[in-house]
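What follows is one chain in structure tokens, specifically the form predicted alone.
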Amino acid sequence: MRPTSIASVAAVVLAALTALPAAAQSLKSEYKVSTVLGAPFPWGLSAQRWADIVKEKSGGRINLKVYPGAQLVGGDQTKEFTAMRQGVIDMAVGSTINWSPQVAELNLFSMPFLMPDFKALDAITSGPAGKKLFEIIASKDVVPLAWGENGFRELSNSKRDIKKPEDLKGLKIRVVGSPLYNETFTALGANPTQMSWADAQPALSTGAVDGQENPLSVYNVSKLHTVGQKHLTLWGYVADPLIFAVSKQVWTTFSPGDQKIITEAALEAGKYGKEIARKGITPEDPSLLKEIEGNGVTITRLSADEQKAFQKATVAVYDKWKAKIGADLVTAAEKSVAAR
């Protein structure tokens, strides 16, 4: 039966993974919870959230804390998973972007111009997309619980309003390093720059690239308009969904109740995650891009047309790109969009 909610995914997960014989262990005192940002950034302030739920609800047995700047792998946020797969990390509230690398289907959110807003992202997450997803990842020895939100990405710069692919022409844009990233970004005549966010904020600082592309609670809480990113481009080109999970190492030392209270925490988490990611950005309350536009920012909204040009420009790295994340996966989350 096809999931219609977040929580039937996760729920599919739980039931096969609650299966497994609970390890004959004690808790430990912490359980480290690895993220790239913290407060007061939505994603840091979901993953507290889902440590501050779960020692609640288990009446402080359960204690999560909370390791922002992915300092548990050295800053290295690509290695993340890996190490969740080891066991090194107990728990992660990790970027699609970032777990790529190791499970190649998550370069599906980063398919050029795939979800045009909130509904599609949403209508991926919860349908059969999304739940193929969280079973490729449960078959990496991480066991995923629930979908939190990093935001749609949207592109900045020190040089010109952004209306048209012919305006991104030579302009440095640092972005995450994928592959995918670097041809999208070539494809539309830009020069792309693969560098950390540590890394990025000082290059913005001197120049050393023109521009980047972000959410746009990232880009306000950063205060990128204080290093010159002055003119922002509303194009929601890829979004960035977050995954609550657990090494599996770990997941099978807790009993089935613990491990009932830590997904409905992470769901919960994930929930809150997504409101306060999409919080002032949407037509009903445009609150924080009001707040971005008083400090000096210009703020371009590509039209239907405008957005299109883009896509067409980018049209050979989706086709080449689908077929290397798998044309099944791309084509049902495709479906998922236009049934939204």
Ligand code: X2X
Contents of the next structure:
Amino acid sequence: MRPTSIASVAAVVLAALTALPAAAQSLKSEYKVSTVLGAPFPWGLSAQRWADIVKEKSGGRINLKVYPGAQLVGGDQTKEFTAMRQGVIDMAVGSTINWSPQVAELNLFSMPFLMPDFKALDAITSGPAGKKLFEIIASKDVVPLAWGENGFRELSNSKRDIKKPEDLKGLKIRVVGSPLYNETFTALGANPTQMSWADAQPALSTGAVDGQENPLSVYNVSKLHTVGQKHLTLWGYVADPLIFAVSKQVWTTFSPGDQKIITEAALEAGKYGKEIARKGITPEDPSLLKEIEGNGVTITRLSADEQKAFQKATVAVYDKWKAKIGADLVTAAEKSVAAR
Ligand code: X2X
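What I would like now is the form predicted together with the named molecule, since the data block earlier showed the form predicted alone; can you produce it?
All chains and molecules follow, beginning with the one already shown.
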């Protein structure tokens, strides 16, 4: 070997060696995690739990920071998925509703009266439909890691108790995200209007809208009783799981060991999120319901027949969207619910 080639081999070896520590240090000082709701909402608490576990398990090397209020996308929660896809947002704990404009199949969870209870929701997310949805998300440059929970979305308004579809007639109801919500509320005789959560709260307090639908934890932490939302109906028409996910562009920069840490932490945080989102709203533990009633709110519980009337009124919407979402996927979900 001539001296010059020895020198050039040495240069290559040296470059490779110096690149090693550089690769090990390629972690960013902060990974931005987008959410709509921060702590003390269960949503934000579960995102924070993800960050805490990752920090601990990585010995402080990997720093996730939660940015609530969809602030990384200027408050427009329906742009979160696209921003993550493009790598503008590193990570998110996002709602299937907010991602449904980009991932149409996620409308599955917004199908009226598909899921009668938590078992049904879990049967879907842990079954073939849930697996398929993760595959679809992964095909769009976003790596889904775990399911979390916002919750069953119950109906509140400032005007009257809602016991039958006719009671909704003419009420202005704030909805989010997908046109499926517009169609569901229109079928029920209401007057739906779409807006972000950031816009919804002032709209409720000025009376620009009469009502909204959100999980009871959201209703309570947001103190919606203080903006006139004194009529609450438990109708369980849809449930809203969350997904812990990482932008693919960011994901590929992590070592397999760090990917494992981030995945396991997401699974643990998701489990925790489900637990706290379900607290206080079951027959065994109605503490949150009691607290809401204590604030002077009338809670209307529907009998099976009363609930059927709402379901009947939305069947045409369900059938139309079953075809739109994909009959195979919806059928797989229906089978998981039936077999729960
Ligand atoms: O906007 C809503 O209603 C909320 C907070 O539940 C979601 O982000 C889906």
